[in-house]
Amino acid sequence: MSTLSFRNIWVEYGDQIVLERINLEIASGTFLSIVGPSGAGKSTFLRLILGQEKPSQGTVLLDGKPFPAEPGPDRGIVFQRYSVFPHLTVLGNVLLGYEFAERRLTARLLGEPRRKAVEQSLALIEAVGLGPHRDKYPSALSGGMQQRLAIAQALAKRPRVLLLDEPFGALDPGTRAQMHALIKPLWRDLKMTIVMVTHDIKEAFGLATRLIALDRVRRDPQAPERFGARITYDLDLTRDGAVPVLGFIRAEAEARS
């Protein structure tokens, strides 16, 4: 479990300011939804956890401690697209990630570490609901299937933190259903914080304990990009009487006219 902590984060890319002002606590086991307008810095913000990107001001901190300079094992990242390797089977995807964490030159394990990566792989391919799909190469997966498994390589480093940028916008209507029905148990089980950006207001409520939503409150017309997004609303999912899903959707159109 970790806590995520941004200290007057700004991100700029010349003249372009993407986030500004951003000051925000994520308790251990949050499960955060972000929503926003396109172009509003959401997948800026998974950047700055995942470690791809530095703010120009400000500081990222896991449990207090600056980020490192590279990504590393304690943040695992599912995207939108199946980032699985297409020559691996269902589980040779997931036992890649124990090769890489215990052998990460050669990517090869024997013997008896060999067989508990290959039994943790097998329980990680169980708990995601492919274990009959276990010898498959992903192109005889369907979607679903192949985000199933591109959560399970997220999760066969343990991550402290598990990032999802839009996972379940390309999945039709019942089997992004039974996704939330996967990642919600998952997420109880093994304790993580999830950060997950979505465009789908119903899926950021249903799924998360917190939600906030980042925009730019500060518009110029003769210079768009001088001002950043901030968060326009931080709720918290779990106490009685949180904002429904049409009233934020009134509040939100009602902000931008």
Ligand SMILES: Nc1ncnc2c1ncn2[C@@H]1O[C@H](COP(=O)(O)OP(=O)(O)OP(=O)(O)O)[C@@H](O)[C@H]1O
Contents of the next structure:
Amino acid sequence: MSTLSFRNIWVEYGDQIVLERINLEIASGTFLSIVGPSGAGKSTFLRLILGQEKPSQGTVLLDGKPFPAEPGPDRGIVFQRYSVFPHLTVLGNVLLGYEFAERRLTARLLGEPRRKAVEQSLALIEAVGLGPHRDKYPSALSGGMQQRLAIAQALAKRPRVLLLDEPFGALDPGTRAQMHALIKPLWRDLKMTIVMVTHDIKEAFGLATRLIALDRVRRDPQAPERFGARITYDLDLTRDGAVPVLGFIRAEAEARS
Amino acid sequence: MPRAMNVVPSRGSRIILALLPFLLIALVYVIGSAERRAANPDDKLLPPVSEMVATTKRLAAEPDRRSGEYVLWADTAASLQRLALGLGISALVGLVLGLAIGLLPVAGASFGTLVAVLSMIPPMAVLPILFIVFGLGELSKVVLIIIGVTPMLVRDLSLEVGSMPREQLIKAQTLGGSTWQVAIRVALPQIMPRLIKCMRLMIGPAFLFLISAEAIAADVGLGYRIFLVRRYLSMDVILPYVAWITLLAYLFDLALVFIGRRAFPWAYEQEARR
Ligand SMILES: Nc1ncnc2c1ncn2[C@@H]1O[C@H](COP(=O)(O)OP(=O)(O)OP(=O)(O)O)[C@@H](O)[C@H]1O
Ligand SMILES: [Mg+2]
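Same protein, different state: after the form predicted on its own, show the form predicted together with this ligand.
After this comes the whole thing, all chains and molecules, with the earlier chain placed first.
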């Protein structure tokens, strides 16, 4: 189980308000897409879940409990770039997660435990279609292959929540379609909660079970930093037509009153 | 006619081109030496090659009358030991402090400025202090190299850690890595190629400090010998020694390049792509 709750979240950097009044419940197993203009605070939103950022007001809860304010293995992430380690081969990149978990001091596996971990890693590498490239370094992989590796690497920890920050932004349409075909079954089989930021509306609608849009509702042309972004749309995509999520409207009404 | 910037020499002519300047310099030397000898048979400034070869042979293959040692090899061994100790310890300290300062904000806040200031101290200025504190033995020479080399290493390596994409450090944490694990498995290997580069640049300064220290207080060593025979204007010793030191430094450089390419293929793959 992995329900994420945002209770009246505000994020500010100095004078600049980035996010304001974010109220949201993300049910376990949701595939949530986040869209919004550049600078709306989408990456900031992910950093909140990651624990890399603390809200200036409000709380974020995982299954009703606050979580440690630093990244941990229960929340995986794939960034747009720099997600894989350049000094490790494909296999080494995936293996690292197992080595971290099993050897606190050396972070290196040898002998039988290593063989087992290699087996598990190879299964993941096969699943993302990188089998033939297991001994290559990332610099010898294409952008799409690197992103697939980043996904395999994150999956090794069986995270409850997987965060994707424009993971396919740098890919051509063909590779992107391949990645979509890859991620959807993985999400279904592993029963994770996925939160994906994207600029591609089609991608957002095509993959997700729920979609939210972040944008500023109030603007001050003299001082654009005075107002933060809020959730302007919240759509349930599991029905035939996209339907606004009830909780969202209620939260908005509460906020207004 | 292609542009000059597009004229690329072939492999064979590349070797010839590389050797040409050396041959030219040798030629100029031989002519100059012969001319001076013709004018003054006792000239010491440009000894003929034959004389230098004879002297080198004597230093390398005949035991010294007083100490019974082969002078060239004894000097080389002493100097290389000091150099290896100095550079090795510097590299170790540089890695540890560089990692700590680059990775831990608390360490960065407390030592970052200190290292920046320390690296501004001219090492030669503290040499007297070293002689006073550590005596005239091996230790003060090794410490001079360490003092001269380490601050720059620490600064450079900590900056290298700091310039790693934040995403990588976050990613490593989401894979369950602790600070220690991230340091040894993510940050350390990624700064090793940089360490190799720094060491290549530091060979020159390291030799400078070594020879300076040996010139002032030592009883064996390459720098000691050069400054000892200077009194008798023995250019036939000094010139071969300088050539030998240069050759050693050049070989170290080649060795470091080789080690870097062997041990960190990923770093050079990236470079080749750029
Ligand atoms: N560490 C920081 N310090 C100060 N301001 C920041 C910081 N991080 C983000 N911001 C500001 O917060 C705002 C939102 O940034 P964020 O990266 O979340 O936007 P985004 O929606 O992900 O944009 P994009 O689509 O371009 O990635 C930006 O205006 C940015 O300037
Ligand atoms: Mg962003």
